[in-house]
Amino acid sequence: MKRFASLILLLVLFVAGCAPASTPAPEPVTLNVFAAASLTDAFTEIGNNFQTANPNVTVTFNFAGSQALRTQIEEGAPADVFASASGKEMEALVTGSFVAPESSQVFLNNKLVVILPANNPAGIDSIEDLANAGIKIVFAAEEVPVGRYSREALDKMSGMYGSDFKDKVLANVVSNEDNVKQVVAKVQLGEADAGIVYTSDAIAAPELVTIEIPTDINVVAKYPIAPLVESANAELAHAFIAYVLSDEGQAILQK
């Protein structure tokens, strides 16, 4: 009986040996992507997408002006990935080391467009409208990519609508915003009579009117992506970056 039951237990301890070892799950890792306002809505679907394919992986994600975000990476804050509304914003960070040279690319194009409440309470039917004297309008502030591309914009129309037209658009402008979500925050509060947002913003915001800028008087914005010198997850920024670049991503960027 004892011989037996030595023979059991060697057997049970023969097959314990032989079964395969369980492979450890992977640990969990946040990736912290601080991204330019105007791509709050495509990065979040972008990162919920990410994060299905990648289950150990939270995307963290940072939205403000580009310009803020460029302040925090400088002072220390971690971020894996910057995605920037601004190649200023950019090249400011390869200059100081925290992007390195040739990592950024361009992932988006961006235009202008001007957004006027539902009830369109000023009247305004053109862009020529903005001028008239009495409407309310809302910038991003001109350190603000959105805010300097608005100006530039004036520039060109100034040399449609007249020399002096700049002056009278500024002249009624009665809030510079911190970025372009804040922007399209007043107008559909009703706070100012219009805007100037990017396009991708007002599609984010169908029930607001909106008046096109023509070419030849808009602004492209060029959006550039990067992963920073000193994230602690390169191989996944690279990831995330190339998720972005990709077809499905850009399809997201698209729509």
The other form holds:
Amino acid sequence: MKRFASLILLLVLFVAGCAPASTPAPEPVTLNVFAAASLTDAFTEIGNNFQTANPNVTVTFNFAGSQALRTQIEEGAPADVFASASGKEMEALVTGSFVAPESSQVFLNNKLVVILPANNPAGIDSIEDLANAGIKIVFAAEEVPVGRYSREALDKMSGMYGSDFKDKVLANVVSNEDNVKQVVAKVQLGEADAGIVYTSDAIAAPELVTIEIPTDINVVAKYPIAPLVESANAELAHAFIAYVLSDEGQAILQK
Amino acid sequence: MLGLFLLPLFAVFVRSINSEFFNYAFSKQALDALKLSLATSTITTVCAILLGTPLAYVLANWKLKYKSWLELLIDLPIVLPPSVAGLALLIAFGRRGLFGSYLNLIGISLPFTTVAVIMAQMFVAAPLYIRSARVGFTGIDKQLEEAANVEGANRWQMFREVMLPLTGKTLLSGAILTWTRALGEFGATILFAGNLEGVTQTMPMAIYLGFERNLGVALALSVMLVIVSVSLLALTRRLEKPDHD
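Previous: the form predicted on its own; requested now: the form predicted together with the partner chain:
Let us now look at the entire complex, which starts with that chain.
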């Protein structure tokens, strides 16, 4: 114990020695960020940059489907920041007084895109081909924001390709995955012939073939971010959000 | 320690009790998941008995080279994380898998099918039966077998008249263990079989997704699963009690 204490003391002295003499070394803190699975790549980079700028801070991420994160927060999981893939989950937390009203801000617009395995085994060349009988499509479950948006986009597509388009596509769905990264994985492995994910996920998996969805039949997901009322590090949470909204943060998100 | 075991179960029951319980428990999604779970786990158990009994018999009675290694490999899925099992199944039997790509050539694609659910359950649950059966068969007094041999019993008669009566209970409790494990299988299934209502969405899967959509359905399903599991375990315990007659 004594040895441990002296070790800590040494460490503290060392850190203090490194810091400019005028400011005392800040206490190490951990910032818990709950973020939608589709943000995994961008937020990991943002977190690293934020840690570099604030050496006393450790940013811990919990990436999962937004709805799962929402339930975890409602059940008392300690979060400082919540970044959701849909306004719906954020509104629910505002209703439950976990997030202060009007404290959330939209930080990202993410569109949908069709992804195919690199060798495109089902020979899909257009969005219309998604209705071809016998192909295997993987969606995110309807409970997940991207799954809900995918179905909204199908509604719009039905207006363009015929009223039975949505039913035909849904008949091709072989699995409703519980988050967007699982959709990417199943298409990457070639188990599915096609999937619908966010543009950001497609960019993170460059080996996949993508088919753009025209704006008039696409759905734009607006991602809100907010500090949690219960956060023990409110100031830091605000700083993190400010960084996400800053030009630098936005540049990472646009990549 | 007991608190750790009992409080969560207690909480699930308490939280699930509300006026909506029966609506949730008898919703189409819940019933579909229940039906699929019961059907697949039953098929898994039957397959485990049909294929596992001869295997266990051979392991218990024949002198094989590398037998202990074989036994170890068969036991492995019991302790393997289900996510590893799911990934392994996908890499082996997926459309582009090591063996699945050949199946694909003849038009068989396993992932996302009910067969995949059963395969995942077999992989993680059948070893429990094989293990019990092996231990049961090994425990039979060799003199009894010799006596039966002297009496001129053939192999089938020996199995039916000597082995089965002596090991019946062990086999049955092994089968029930396999059944409960198959009923609760989640990790390997979600990776290998995916999630589609009525096709691959078993109860644990519906509970997991319910956690994200509707806690009520998840809780109702959890309660049902706990009740089924408790009943089956209670049955096993009764079987494991020594006879006094």
